[in-house]
Structure formats: structure tokens, C-alpha cells
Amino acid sequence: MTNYLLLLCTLSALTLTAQQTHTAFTPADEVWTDTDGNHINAHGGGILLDGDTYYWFGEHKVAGSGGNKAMVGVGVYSSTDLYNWKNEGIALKMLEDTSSMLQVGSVVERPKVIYNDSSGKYVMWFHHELKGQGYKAALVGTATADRVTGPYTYHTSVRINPGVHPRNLPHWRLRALGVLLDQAEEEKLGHKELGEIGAFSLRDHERGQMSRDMTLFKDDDGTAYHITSSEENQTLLVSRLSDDYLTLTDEYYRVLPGERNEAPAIFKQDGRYYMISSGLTGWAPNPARSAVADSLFGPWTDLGNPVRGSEEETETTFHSQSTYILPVAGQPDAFIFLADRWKPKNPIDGAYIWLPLEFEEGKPVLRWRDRWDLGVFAGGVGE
């Protein structure tokens, strides 16, 4: 019996050792495995800290070009150290019901989850496109759960604030835009110019504003915000959420109009808000952008490309696109830049680029590291 117990203890120890395989972040590796040894499948994701555990929500991809559609749903992983992630299954499942907007084969991207302290609900928001319509619908969807890992119950998908004008597009300007829009069509102005003057906002006023690449931000006072690429991806919209986080309020603003930002990722340091985003080049990588503001509603000041490195690195953001900025628990002013290295021909192979975010002269800065660990925030040096 003693030998049997010893064997069991030894096998348990070996299993635990095998699971705890990661002691650092290795962006140079294309494959980041979970505790079962499988490639983590949580693309375009976001992280929620709940208690002492981090939860990583992301798009569950499948093999082949069809993998860019949502065939399974939103996956979730858990970790207490940020290096090793346990697969907790599918948090939000796509539906076989063909009458549902959330049916298998539609598009679900960039899921983010925040916790509502008053209701005790975990609230998920995501970019949603209807099956067979490409990126025409430009909806934002919501789902909730009583447990952080789900299952999440789908609620609805909508356009932003139909019939409500942005707070920073005054009525006198809207009247002028009614004329400008016709002139713009006649003169064939480009998308950027149309975005700058607010023509797309006026066009979509009645049906509601578009929402594509998006993120959520929960502020120190518990107020939550939805930040999304809108107006044919020409302008970002920042909306305050309702107190229960389930709907958008009428308080929303146009941010960086006509600047063509996608993939917004937000963090807060010393009372100021910072954003890292990308340009518009489809699945292909491009130079990152950064900006700062004293209010999420703006005005935002451009800080330039945060990447420091070779020409190729700065032009492609290390061949990746931003998805989230993660504050590290218990370490003030420690933030991790999360990005995706997309593989559109076989989406399941997409890689994850996590890098420490530094500050130089008041600006966020990103540098490549083949390997690094959380000790870098305490003065350690990564490779």
C-alpha cells in the first residue's frame, strides 16, 4: 500500500510539473500552449481579473478560411500567473437556431467581459456580423452570465443609438452636413474626408451608428465605456454604458474623426487615458498608433507610433494588431500589450504577441523581446 501511495504521489507530481510548463512569455514562439498542451484558441481577446484569477476570453477559431466565421463561439481560459492557461471551455456558444442572429456561421469578434458589482453579473460585449452578410451589419452584441466562465446567455445585437446624435456633433453643424453630404457625393470625396466632416454619422443617424473593432473599459468609479470603430471605420465612438452594463446610454462622442483607427485598446495611468490602435489594412499588419486624453470622450492627442525597433517592426507592429492592454495586479504602472498575429488562411494558427509596455517622455513604448517575465516590471531585463 505504501508503494502504491508513493507511486500515486509521484505521478501526481509529474502531471503537475508537466502542466506548469511556462515560466515566461515567449513572443518569438508561434505556439503558446495551454495546460493540456494545446495551442491556446482565444483570438482578438480580452482579460478579466476576478479575485486572484485572470480569465482570457477570445474568438474560438477553426481550421481553414472558414475559420474566420464563428463556428463554435467565444472560448475562455483561466490563469493565476499569466503564463499558464487552463481551458475552461466555450463561454458563449453559437446557436444552431437559424432564426437567431447568433447562429453558427455569423461573425463574432473581439469579445470583452466586465463584471457589474451591483448586479453580480458578468457582461460580455462583442462585434457581431450576421451570417452571409459579410461586414455589412456592423452590430454590437451582448451576453451575460452568473459565473465568470459561463455559460453566457445571448441577449441581442444592435446598432449604436439610432435617432441620437453624438454629443460633440452640434445641431447647427448637422444642418450644414445635410448640404455637405450631397456635395460630397457629387464631388466624390474620399472616405477619410467624409469621416472628418461627419457625413457617415448623419447617414446612419436613423438606423444607428456602425460598430466593428471594439473594446470595453471599466473606470475606477465603476463607470463602463464601449469604444468602437464606426462610420465605415473612419471614426471611433466612445459610449458610456448603462449602470447595469447591458445597454448603451445616449451619452456618446466621436473620437479622432476621419483618422481611420481600428483595434482600440485602452488603459489608464496617473489619471490619464491612453489608447493604442491600428490603421486600416484588413488582416495585414500596419504601424500602431497611440494617443492620450484627460477624458475618454476626448479630445485625444496623437502620440505617434509606440513601437521602437527595426523598420520592419515599426511598420508592422511586430506583425501583429492590438487587442487589449492588461494592468498587472499588484504591480502599479505595470501594463502588458496584447496583440494578435492573424493567420487569415488558417485562423486557428493565429499567434499571440504579449509585450511589456514602457513609458518614455510620457509616451507608451513597445520593444520586442524574444522572452520575458513579470520581473521586468521590477527592474528585470528580458531577452
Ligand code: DGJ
Given for the second form:
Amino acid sequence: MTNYLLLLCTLSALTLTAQQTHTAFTPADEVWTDTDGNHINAHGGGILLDGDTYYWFGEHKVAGSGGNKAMVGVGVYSSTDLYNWKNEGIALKMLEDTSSMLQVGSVVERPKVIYNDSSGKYVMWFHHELKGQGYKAALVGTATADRVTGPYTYHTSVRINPGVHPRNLPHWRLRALGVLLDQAEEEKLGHKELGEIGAFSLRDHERGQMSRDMTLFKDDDGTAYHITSSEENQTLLVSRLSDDYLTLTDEYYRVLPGERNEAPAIFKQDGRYYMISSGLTGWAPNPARSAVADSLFGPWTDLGNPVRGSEEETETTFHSQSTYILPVAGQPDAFIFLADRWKPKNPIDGAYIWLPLEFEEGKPVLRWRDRWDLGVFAGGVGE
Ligand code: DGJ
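With the form predicted on its own done, generate the form predicted together with this ligand in the same format.
Starting with the chain above, the whole complex follows.
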């Protein structure tokens, strides 16, 4: 009997181990488990390769309709194969201190971490909204750590570039803009048109520009950039970070004005920059967009919807929204598109849609796969 029990225990332990080892990405599965068998909780995420280990940072959501509020912080997971993720805990903790901007119950979204080679610091940037203020504050927050998994020390949350004009909407154009704004008032222009002409840039000039959905991009030469949905989400702003990555420089540009892009995700291939983003429909999915540029500051050329598939897939981006594009280490031209399938009624249930990026006629292309592995890149996914 004792031997029988022992055998049973060994068998169930073996089954458990087998269950926890993943050998593929499974976008068809709504629940992705970590190495402990728990649903991975890292939404709106970004990934940093540090040595030979990938670190996945993301929003830690909680159950219930209030679960999009940051009650816990930014979670981090590690992996050496991209399939099996170990929970490394909470990298940036929300603070109990009610006088802090980072207090429990504020909104922390789309955290991204890059490593600064000179300072040796890991630098996290995230979209931050203040507690009880909805999405009005439109701030970007920063935090740093000496170890990749943290703990991250919170620095501050700010509007961006106060008192500084975008390089492509310089001071001398303000007079003309003033005229346009008078006209806009007469013609009662909508948000999109106001976005196109730069009205919100002018409105927020003193206080600083809004920053909502955001990402970071660290270029080959170590220069890093902040790309964010600004001006009432009508226009993206691309700013160069300071050398220590802790602040933005004055060098920033308005990109795709009035095009209403959210969820920007960037990658670089053959010296050109590509962006996949979404439209503006809150938590509901919409058709993705793609664009290419020779400089992150633009001009960006529209490449259309990257999704190939059924009407439902192209209209909803497989019921998901972009968050990051990961270059696979050691495999040139291998990029993974990371997206979130939001579940606003119970945000903790949000699912992860990871797909290989393919290229067709110079355009990034996404196709649904129930299950796939890194072997797809060996065969080449497109030109
Ligand atoms: C869509 C954004 O991409 C998300 O990160 C989040 O801000 C929601 N909107 C809020 O409605």
C-alpha cells in the first residue's frame, strides 16, 4: 500500500512537471501559466533581454471590474526560452502612502524597462494616471533599480516637455496656428482636426504634453526614445531620452498628427523603423495599423493593417491590442508581436496574443496561429 501511494505521488509529480513545461506559444489558450502553474499576470507588457535571460514586465491586474487599477504594481517574470516564465515577483510596488502619486489605486499601464549601459541602472517608464482622476492626468512615471527584477525605486510622474515646442511645430508657426485656432472655433472643428493642426500641443505648452499609451525604444547606438499617445490621443510624440534615460530631452517631434494612434510598438529591421499601433476604442479591439520610417522622428509612411485573415481578425486584430515587438536574440529578422486581449469585466483574465511577424512586400504581416514555436523563424517568415 505504501509503495502504491509512493508510486501515485511520483506519477502525479511527474504529470505536474510535464504540465508546467511549455514548448510552444499558444495564442489559442486563454490562460498562459507560469512555472508554478499560475496564470501569468503581466498585461500591457514589455520584454528586456538581460544576458541570456528575458524579463517580461507587465501590469499586475486584480479580479473584478476595478481590476485595471494598480493595486499591487508591476510584475516581472523571467525566461531563457520564451515559453516558460518564472514569476520573479513585483518589480515596482504601489505605495500605501496616500501622499504619493504612486499610491495604491492609481493607474499604471504599459511598463517598459531598458538598461542604461553607462549608469548600470535598469530604468522603467510607464503610463501613470492619478488615483480618482480617471485618465485626465496623462502622466509618464519613471523608476530605477540596480537589479533587473527590482525592487524599482519610484522617481516621479510628469507631463512631458513643458514649455518646449515640438521640433516640427516650432515657435514661429504659433502665430499661424493662432489664426487656425480662431478659425477652428468658428468652424467648431472636432478633436481629429484640432489634433491635426496642433491645437492641443499649443493648449498644453506651458503645463506639458499629455502622455498615455507609451513604449520605449533603445536603438543600436544606445540612444533611447519615448513614443507616446499625446494631445488627447490624437497624435503621437516621439522624444529622445537623456543619456541616463531618466528624463526626456527637448528633442521631440509630433508624429502622424490627428491619426489617433494608441498602443505603439516599435522594431527596427535593416536600418528602418517599423511601428504597429491601434486605433482608439478604449478596451475594445480595433484594426491594427502599421507604418515605416527612416527615423523615429518621422516622416512615417502608412503601411496599412498588418493583419491577414478573416474579416473578424482584421477588424479586431485577433481581439487584441499591440503592446510590444520583441526581437528574438541571435535570430536576425525574427520578431514576436505581443498583444493583449483585454477583459475589462475581469481584467486579471486578460490573455496574451503572441504571433510571429512575417514580411510581405516590405510590410510587416500578422497571421493567426493557434500554436507555434521559434522554429517558424528558421524556415523564414517572409522575405
Ligand atoms: C486602451 C489602452 O491601450 C490601454 O492601455 C488602456 O489605457 C485603455 N485604453 C483604457 O481604456
